[in-house]
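Next up is one chain by itself, shown in structure tokens, the form predicted alone.
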Amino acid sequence: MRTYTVDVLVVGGGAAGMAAAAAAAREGARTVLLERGERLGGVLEQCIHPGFGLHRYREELTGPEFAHRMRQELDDSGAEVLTGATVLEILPDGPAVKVVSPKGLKKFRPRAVVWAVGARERPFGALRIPGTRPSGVFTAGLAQRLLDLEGLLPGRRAVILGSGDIGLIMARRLHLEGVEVRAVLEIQPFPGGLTRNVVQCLRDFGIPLLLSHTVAEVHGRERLEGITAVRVDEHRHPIPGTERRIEADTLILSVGLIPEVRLIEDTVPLDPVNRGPRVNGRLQTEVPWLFAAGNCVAVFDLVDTVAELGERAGASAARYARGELPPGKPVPLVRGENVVSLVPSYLDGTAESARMYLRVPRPMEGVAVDVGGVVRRRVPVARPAEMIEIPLDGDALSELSQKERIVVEVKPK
């Protein structure tokens, strides 16, 4: 097995990984990007709908167009790319990364690693829905791939469980291809996706959205024949007498994403809520040589944000590889009132600036985000589907770093 020494090794060729590799290479670090697929871009390649790039490129792009722009940036940076490469093991001593590709086994000895592998979909088995296990049940990402990349219809009459953005987008996509979308069920009393997607993907096409509903049972043996929908109470318990059968041959699941950490979960501490590695404002984990960015840290709603985080992680990793990233005293960020997802997990006071991202548990109007009593920002409307972004300048970071803990809260103004 041949061993290669590099400055920065980036794992994952989606938006975060490409941005990280390009940023590290621009910093002068010898950078290698590993992608297990045959083409860079990740899930962007199957997202043929518009809505990407509004923040990063100031224009509306489709997913493949966004990926193309990022590949151009990566090419211009001089970073090396190895596709068809699967990471087998990450050894903390060294560190060392074992990789298999069509060219055989390789071992990389990087000075810094950026973990940017994204997230995976929550599968049907995790939902514990009673009934048979017929064909016709798909995750939203798989259904999207079948339709947009393979040109295959998953079925003719569909029910979508979950109103996350990909579920909403698939409702519109299926409708445009002639599939009858019977209903979108959402267990929460509010939509799970962006407001613009609720309007553009459901309301504009007359597709029913049933809030406070879930699937109580699936029917069919060889192929799905229908589902039983039921209304739930505020504790998500089914309400007896509200069951209704909906005939369908396809059930599409849009029930959340899980950060992909299976090769690093024994190496770094994980955030119990985000379910990704704990990072500081530079996207550095509590293992100094390991950085993480994108949806493997927490699930973000905009790919533009994912790319921005990748850039920050890549630049930070390059500085670490050069020995220019000073350690600082970690001060934990603590979730206070009305805070669910929270990134970063701690601050160390050595960064010139940072950005904080958080989600609220329910729709709220007229609130203020308070960061340790130092930074306070008013937010007219806060929704669970949309990350709230709070910039932290050097003065704020300096003051916050003097604390033992930083409580982040969202309260009525």
Ligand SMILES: Cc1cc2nc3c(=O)[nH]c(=O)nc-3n(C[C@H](O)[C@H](O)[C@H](O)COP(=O)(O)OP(=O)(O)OC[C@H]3O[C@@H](n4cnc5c(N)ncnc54)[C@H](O)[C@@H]3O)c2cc1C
Given for the second form:
Amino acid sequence: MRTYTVDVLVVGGGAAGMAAAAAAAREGARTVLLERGERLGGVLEQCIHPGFGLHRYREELTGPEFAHRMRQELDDSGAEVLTGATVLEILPDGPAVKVVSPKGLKKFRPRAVVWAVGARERPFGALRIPGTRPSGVFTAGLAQRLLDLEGLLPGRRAVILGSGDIGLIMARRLHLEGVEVRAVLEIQPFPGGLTRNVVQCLRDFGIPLLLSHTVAEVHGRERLEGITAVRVDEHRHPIPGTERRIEADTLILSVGLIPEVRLIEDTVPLDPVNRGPRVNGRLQTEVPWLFAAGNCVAVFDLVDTVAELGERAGASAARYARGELPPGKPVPLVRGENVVSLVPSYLDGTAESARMYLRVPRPMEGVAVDVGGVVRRRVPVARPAEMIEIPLDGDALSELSQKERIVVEVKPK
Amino acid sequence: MTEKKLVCVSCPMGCELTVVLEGKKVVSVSGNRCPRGEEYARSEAVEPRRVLMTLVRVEGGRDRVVSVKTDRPIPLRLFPKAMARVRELSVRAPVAIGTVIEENFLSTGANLVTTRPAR
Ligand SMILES: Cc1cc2nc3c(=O)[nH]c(=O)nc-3n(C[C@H](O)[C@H](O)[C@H](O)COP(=O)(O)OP(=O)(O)OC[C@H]3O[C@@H](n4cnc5c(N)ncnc54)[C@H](O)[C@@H]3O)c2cc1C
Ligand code: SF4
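Switching conditions: you have the form predicted alone, so give me the form predicted together with the ligand.
First the chain shown before, then all remaining chains and molecules of the complex.
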């Protein structure tokens, strides 16, 4: 097996990885990006709707267009790209990374690694829906890949479970391509995705959204024939007598993404709510040579944020590789009221500035985010679909780093 | 006079707007928290427009389809007609990103362009 020595090794060629590799290379680090697929872009490639890049490029681009621009920046940076290269294992001593590519097995000995492998979809089995297991049940991401990359329709009549943005966007795509979308079911009493997506993906085309509803049972032997929808109460328990059957040959599950950590979970401490590695303001994990960015840290709503985090991680990794990133004293960020996702997990006083990202558990109006009593920011409308971004400047960071712990909470103003 | 309820989608606030119309003329807009909401309501109440995104068949290449969009919003009511037209179209591989597949698509003034390269 050939061994390659590099400064920064980036794993994953989505928005986070491309941004990280470009930033590391621009810092002068010898950088290699590994992507298991044939093309770079990750989920961007299959998101053909507009809605990407308003912050980064001040233009509303489709996913592939956004990926194309990032690819140009990456090529200009001088980072080396290897596609068809899947990371199999990370060995903490060294560190060393084992990779399989069409040309065989390779081993890398990097000084720093940026983990940027994205998120995976929560699978059908995790839902524990009673009934048969016929074909015709797809995760939303798989259906999107089949449709928008391969041009294959998953079926003729579909029900979508989950009204997050991915579910809403798939409803519109399927409808436009001639699939009858019977309904979108959402277990919560409010839509999971952005209002603009409820309007532009469902209301525009008259697709019904059934709130406080879930799938009670699936029917069909070989191919799906239909599902039983049921209304749920505030504790998400099915209400007897509200069952109704909806005929469909396709069930699309859009029930959430989980950060992909399978190759690093034994190496690095994870955050139990984000489900990705605990990182500081520089996107460094508690294993100093390992950095992480994008949807494998926490699930982000905007690719612009993901790209920015990628850049931060790549630049930090390059500085670490040069021996310029001394450890600081870690101060944990602690979730107070109404905070679910929260990035970073701790601050250590080594960054000049940082950004904090958080999500609320339910829609709220007229609230304020409080960061350790030092930073307070009003948020007129907070929705679970959107990450709230709080910039932390140098002064705030140095004041926060004096503390033992920093409580972050969202409260009525 | 008729009243229309709309949700402004110009920013994440998602204000609920009320538009009063006289025939096709907008008389008043309320519920908006900023001027963009009024602008949105004035065009949305009369003629909603959206960017269309879909796929065009690719011939003679490895890719079966290429993603396309209209380079500006077109009237939403034309979407069924637009999809029927798109199904008749095909391009020959290779195609570059940003290639115009059909100019002045359905006489809307918008062009149908590719949003990725196809091989
Ligand atoms: C359906 C959908 C709609 C969206 N809509 C919008 C929108 O309108 N606007 C917006 O701003 N954002 C949107 N987003 C969010 C945004 O696209 C994502 O947050 C962002 O693109 C994630 O980038 P990433 O690099 O973290 O992950 P990914 O794009 O998932 O990239 C991870 C990459 O890592 C590779 N990889 C994984 N494991 C390995 C391994 N072991 N070895 C090598 N490579 C590996 C994968 O192949 C993949 O290419 C949407 C997301 C989805 C899914
Ligand atoms: S009216 Fe203004 S504030 Fe309200 S949603 Fe529209 S753009 Fe946003």
